[in-house]
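Single chain ahead, written as C-alpha cells, the form predicted on its own.
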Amino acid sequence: MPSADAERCLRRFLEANWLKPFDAVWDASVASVLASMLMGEPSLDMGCGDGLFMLIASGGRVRLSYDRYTDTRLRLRGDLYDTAASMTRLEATPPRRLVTVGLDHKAGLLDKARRTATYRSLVQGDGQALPFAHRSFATVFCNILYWLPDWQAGLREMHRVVRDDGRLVLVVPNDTFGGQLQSHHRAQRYRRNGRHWRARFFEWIDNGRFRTLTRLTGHRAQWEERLTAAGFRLHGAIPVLHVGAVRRWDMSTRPILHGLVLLGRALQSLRLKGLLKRLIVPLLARRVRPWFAKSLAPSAEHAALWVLIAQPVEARRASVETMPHHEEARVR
C-alpha cells in the first residue's frame, strides 16, 4: 500500500489533472520517488514545462478551482496550445522547497510556471545548448530528454553545467515503453487491414506520441552506456511506472478531453469546478489507487521508465571555457 504521503502527492496530482487521471499516476510515481532524495543548491529543473510537477513534487498545491487545462487555448485537430489564455493565481498552497532555476525553450509555459512561484527564476533557452556557466548546478533534473532532437547534445550541455560533486537525476522511458502505446498499434493494424477511418481515430488518439516517446528507449545497461559515454558514473537505476497504467494512460479520458476542457471552464464560470471536484477527485483516487501502487515498485521488466541517477566521472579542468554560440546566464 502507498505510503501516507505517497497518497497525499497522488491526490494534489489529480486536483490538478481530474481531466486526465492516468497523468497523475504517472507524476505521482516519479514523484514519489523523488521526494526521497536530498536535491542540492542550485538545482536545474531543465526543460520545467507549466511547473505544476515540480510544484506538488516539492510540497505544494493547486486551488481546487484550478486544474492544467484551465488556461489552455483549444484546437480542433491535434493536442492543446501551450500558451495561457489568462494569468489566474494558481497555487492555493506553496512549495517547501524552490528549485533555483527552471528552463523551458516556450514562453507561455513559463509564464506558468511563474504563477507557481516553485523557481527562484526562469530562463527561456535550449537544452542542447543550455545558457549557463561550466559547473553551475549541485543537481540538474531532467525529464525531457526524449523530446531533444539531438539527445547527446543534451547529455553532454548537463555534463558541463552540473559540478564535480554533483549529480544528475534523469527520467527516461524503459524499452517496455512502446509496447504499450496501443493508439499506435491499433492504428496500423487497422490501416493494414484496410480499415481507414478508424485507423485515423487512433492516429488522432496517438496523435504522434509514440515517434517522440519510443525513440530514445532503452534497458537499465543500455542507458549506463549513453551516460558513460557522456562523462557521467550511473550511481542508481529506480524502475518507476507500471507498464499497465502506461496502457490506461494512452487513452484514457484523450478521446473527450476537449468535451471535459469547456465542461470544466463552464464550471468554472459558475464557480461549482471546486464543489464537483470535492466530489470527484476521491472517486478517482479509489479507481486509480492499484495502479499507483503497482508503479511505486514495479519489477524491470513491468517498469515504464527509470529514474537514473549519475555523477560527473572525472574531474575537470578549472578553467571555465568560452561558452560556444550563446549568451552565458549565471545562476544566482
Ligand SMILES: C[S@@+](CC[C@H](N)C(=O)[O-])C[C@H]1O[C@@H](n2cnc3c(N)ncnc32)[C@H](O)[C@@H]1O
Second form
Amino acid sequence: MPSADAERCLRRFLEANWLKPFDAVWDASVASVLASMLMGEPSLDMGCGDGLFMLIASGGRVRLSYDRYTDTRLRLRGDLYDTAASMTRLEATPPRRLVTVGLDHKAGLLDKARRTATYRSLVQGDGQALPFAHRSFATVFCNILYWLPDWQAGLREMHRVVRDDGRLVLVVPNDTFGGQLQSHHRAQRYRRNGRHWRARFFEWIDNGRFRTLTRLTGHRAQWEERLTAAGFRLHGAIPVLHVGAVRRWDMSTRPILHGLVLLGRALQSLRLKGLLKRLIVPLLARRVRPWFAKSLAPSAEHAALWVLIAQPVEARRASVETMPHHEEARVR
Ligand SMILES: C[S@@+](CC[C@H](N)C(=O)[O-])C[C@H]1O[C@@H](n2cnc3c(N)ncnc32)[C@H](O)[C@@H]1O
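Taking the form predicted on its own as the starting point, write out the structure of the form predicted in complex with the named molecule.
Shown next: the complete complex, the earlier chain at its head.
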C-alpha cells in the first residue's frame, strides 16, 4: 500500500495531468523515490522543462483551475500540444524546498518554470555544455539524459560541475522499456502486413517516442559501466515504475486527447473545470492506484526506469582541471 505521502503526491500529479492519468503515475512514482533523498544545495535540475515535475516532487501543487493543458497550443502534427507555449495563468502553491538552478534549452519552458517558484534561478543552456564552473553543485538531478544527442557529453558535463562530495541523481530507462511501447510495435506489424491506415494511426500515437525513449536504455550493469566510464561510482540503483504502467501510459488517452483538451478549455471558460476536477481526480486516483502501488518498488525485471545515485571518483581531480573552460557562472 502506498503511504499517505505517496498518495498525496499521486493526487497532486493527477491534478496537473488529469487528462493523461498515467503521466501522473510515472511522475508520482519517481517523485516518491526522490522524496526520501536529500537534495543538498546548491542543486541543479538539468533539463527542468516547465518545472511542474520538480514543483510537485518538492511538495508544491498547482491550483485546481490550472493543469498542463491550460496554456498550450493544440497542434495537428507532431506533439499533440505545444507545452513550450507561454504559461499565462499558472497558479501554484510553492514547494517546501527550492532547487538552486533549473536549466533547459527552451526559453518558453523556462518561462513556465519561473512561474512555479521552484527554482532560485533559471538558466537557458545546453546540457552538453553546461554554463557553470567546475564543482558548483552538491546535487545534480537529471531525468533527460536520453534526450541529449550526445549523452556522453552530458554525463561528462555533470561530472565536471558536481562537487567532489556531491551526488548525481539520474532517472533513466531500464532495458525493459522498449518492449512496453505497443503503439510502435503494432505500427510495425501493420506496416509489414500492408495495413497502412492502421499503421499510420499507431505511428501517430507513438509520435516518435519509441525512438527517443529507447535510444539509451540499459540494465543495472550497463548503467554502472556508463557511469564508471564517465568517472562516477554507482552507489545505488532503485528500480521504479512498473512495466504494466508504461504499457498503459503508451496508449493512455492519446487517441481522444484533442477532444479532452478542448472540453477542458470549454469547462474552464465556464469556470467549471476546478469543480469537475475535484470530483474526477479522486476517481482517477482510485483507478490508477494499483499501478501506482506496483510502480513504487517493482523488481528489476518489472521496472521500466532506474533512479541512479552516483558520486564522482577521487581520481577525477587532474582531469577536471585540464578540461576546457566554458562560459561559467558561479553558483552560491
Ligand atoms: C521530457 S522533458 C522533461 C522535463 C522535466 N525534467 C520533467 O520531468 O518534467 C525533456 C526536457 O529536456 C529538455 N532538453 C532536451 N535537450 C536538451 C539539451 N540539449 N539541453 C538542455 N535541455 C534539453 C527539453 O527542452 C525538455 O524540457
